[in-house]
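Let's start with one chain on its own, the form predicted alone, as structure tokens.
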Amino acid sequence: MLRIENLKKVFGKTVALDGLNMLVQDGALYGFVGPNGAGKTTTIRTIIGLLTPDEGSVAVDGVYVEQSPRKVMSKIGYVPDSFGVYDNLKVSEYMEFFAACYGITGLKARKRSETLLEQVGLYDKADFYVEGLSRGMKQRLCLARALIHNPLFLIMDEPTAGLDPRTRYEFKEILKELCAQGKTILISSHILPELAEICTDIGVVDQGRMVFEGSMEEILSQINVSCPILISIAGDQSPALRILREHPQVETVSIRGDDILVGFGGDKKDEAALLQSLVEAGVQIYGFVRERRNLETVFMQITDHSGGEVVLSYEG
């Protein structure tokens, strides 16, 4: 659905997209991270022509935004991260206004909005206006807004930023829906977790360059992510500290407590090899196991700009 080649985009003396590369598959519900000034926003107006890159190219659906700008505007949706609303309107008609930009008047204006606020829970608010609504309903009039020409490809930036715990429950269960429609959806979001839980593919930008992109699975799979090894010792450490420092598979050790964080290279075998050993030492184990990995412990080690040193602490 989406393939941006080469990006690049640079503000006086700032590079915001270093040879980007990004592609998002049809069908897809893609997560969009990266930390701030990372070029998630540069990305995103480029994607919808509001900037023009110095070098590079970026096709919707096959279609080249710099060659075909309003061909590739009617194959996307786009709810930005502030609401743009128009307060003194009714509900249907900021619907019917929206519909009216993309051609769409009278009878098939007025079901076509209908049915879309049906989708997102507001067919009971047509009659409300806008100032009325509440944040989240606000967000998802947006959302109702940029799906009034049907697009292919649907663009959110921080969709559930600020809402209750509620509604961004109702919200991602919207996207879902969306998605098994045939939709392809991207969201830029810092609320990592929600992505977990939603996203089928997810690409990480740093310093204005693609630093991993690919599917739930994979990230979690097959970055070299540091989950260490948490054991829990009742009493003296120093045994353990002694067998620990010297494995040659153990790379960092750290103390937090009673417990020992130590970052190990080896498979399940090795790790019941090592605890093993402990025992037989004489170690009093009652915790031994591995932290679990999550979206937001790869983002933190594949944005982490210090250059990668390890340093072994030891006590004893």
Contents of the next structure:
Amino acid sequence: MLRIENLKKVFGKTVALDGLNMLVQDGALYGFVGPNGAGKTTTIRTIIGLLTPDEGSVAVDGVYVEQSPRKVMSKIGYVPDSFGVYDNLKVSEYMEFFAACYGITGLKARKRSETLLEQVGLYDKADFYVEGLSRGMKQRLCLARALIHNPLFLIMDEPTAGLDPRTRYEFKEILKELCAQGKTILISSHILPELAEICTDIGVVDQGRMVFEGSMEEILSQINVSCPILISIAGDQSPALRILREHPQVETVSIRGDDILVGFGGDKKDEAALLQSLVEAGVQIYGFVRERRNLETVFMQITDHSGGEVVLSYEG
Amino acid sequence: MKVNPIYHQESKASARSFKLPMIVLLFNCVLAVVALLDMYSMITQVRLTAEIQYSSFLGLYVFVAAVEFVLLLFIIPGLTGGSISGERERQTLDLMLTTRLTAADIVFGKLAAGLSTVFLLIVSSFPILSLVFIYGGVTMPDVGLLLLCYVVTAVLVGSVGIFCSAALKRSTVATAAAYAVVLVLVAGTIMVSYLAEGFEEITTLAGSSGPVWPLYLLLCNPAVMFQSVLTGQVGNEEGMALLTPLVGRIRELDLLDGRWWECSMLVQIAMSGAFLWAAVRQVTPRSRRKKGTAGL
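Please could you give me the other form, the form predicted in complex with its partner chain, since above is the form predicted alone?
First the chain shown before, then all remaining chains and molecules of the complex.
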């Protein structure tokens, strides 16, 4: 289990982490989501002991990073957002070098290296120089490298960035397989639909705080978003706004250019009634659609600070 | 025996690269050309004057040794200046720090890898240095002492390079900084000593004794140590003319009971230790630093 409590980190005047809490259960494939600058990489670097938090604690499998960083490191495999490879080494040499860094040498290192290269589909490339590998292969090599000491936890910082769809798919399949083998995986990314497909749990971080955390189902059910209705209007918007203000089931109204985004609490019949009342009032509507409820929508709603111009808001 | 994985990996990579044989070839070519030209000029002199000056053969030894020393001073910062910053640029340093390797393992692995190239240069140049044995005048222990002097210098300059590489992010900046520090150690201390000598002359004329302490700064100077070793072996040859008056002054004052180069070696080994300690501290993540241990 990975537990983070009240993590705070400030760089100069920038608050990178502002009391972040996180709980990753054993065997979970945890998606760590957040917009750029939300604090994902800072959190990860704190977990792996490369950064010291100003406040708070990180415990991996019950061991606190600040107290026993080496013990924690032996439990974690880390895949950074960059490759971190040596172009002048062969694939097998690269693996054996990192095995030696963990104190695994000789035949044991070779066997472990071969097993992992087979698992990530690079066995036939063992004698190739790293320089000659494609981007996707390098990323798989990094994954194999992170597993060389058979860690309990695998922490990956945006590992699929820059990979083509096929390679991303293959990568996800490997992660699923690792998860099935009992590894606990924390994967940070801003490619949300991908995480939704593979993750069992998800945490959304924004401005250094955990804004949502739980299983995929929990998040989708708990978030009180009542996915907004997007109404596209040709011409004057004021009659529509007047009707929307008076409607009891309208919770919020935001204007985005020619469109009006309506937080609506009703069901499909209520939606139909709203549409009818707008049409009857002479509002020229050319679009009326309830946005799809998926992780992307949820994420956008949680982390959208600019939003549209909120012209109406109801409580209850 | 457990081999430092970084040293092992670096050695493997450098042994495979084209760079290492080229450095060895060029280094020895320069030394060989210098030695053969010097020898040729001596033999021509003998032919012209029919007079054999055996001291000039010692001059060959001093000249070749001095050229080798200067070459080492130029090569070592280049070899070590980008070692750790290069890892940082490749973003592999963080990966190493998340393994069981300590910051000290990384620093000493890098230093050992850099120095193994330098030792290869020193050993490979031994046949050229041995030319002097044709005429005699220098014994094997003398050459051994000279090689020890090279090793101490290599460790000091290598440590400076490693420290700069650990402290600065960019390899180019780190290498330039390493050259600057070496310049300060070599030229800077000489300059201070000469200024102090000038000041002493003025104060002596004024009736008071001048300061001697700036001369002790030269203990940090590998070039003065080198000159001091050579002077002890062959007398006042003009290997490094700029240093001769200073070394002469040190001998004249009988500073440190005439054990200048021995003390200088100790001081420089201590300095190497300090630079390496600082490098280890720079590489150790703040979260793992404990007061006084620097991640060792």
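Every value quoted in this text rests on a predicted model; they were computed, and no experiment measured them. Rigid core (definition): largest C-alpha set, two forms, superposition within 1.5 Å. Positions refer to the first chain, counted from 1.
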Exercise. Would you say whether S277 is displaced between the two forms, judging by a C-alpha shift of 2 Å or more on the superposed rigid core?
Key: yes
Exercise. Would you tell me if N150 moves between the two forms by 2 Å or more at its C-alpha, with the rigid core held superposed?
Key: no
Quiz prompt | After fitting the core, S232 CA displacement of 2 Å or more between the two forms | solution = yes
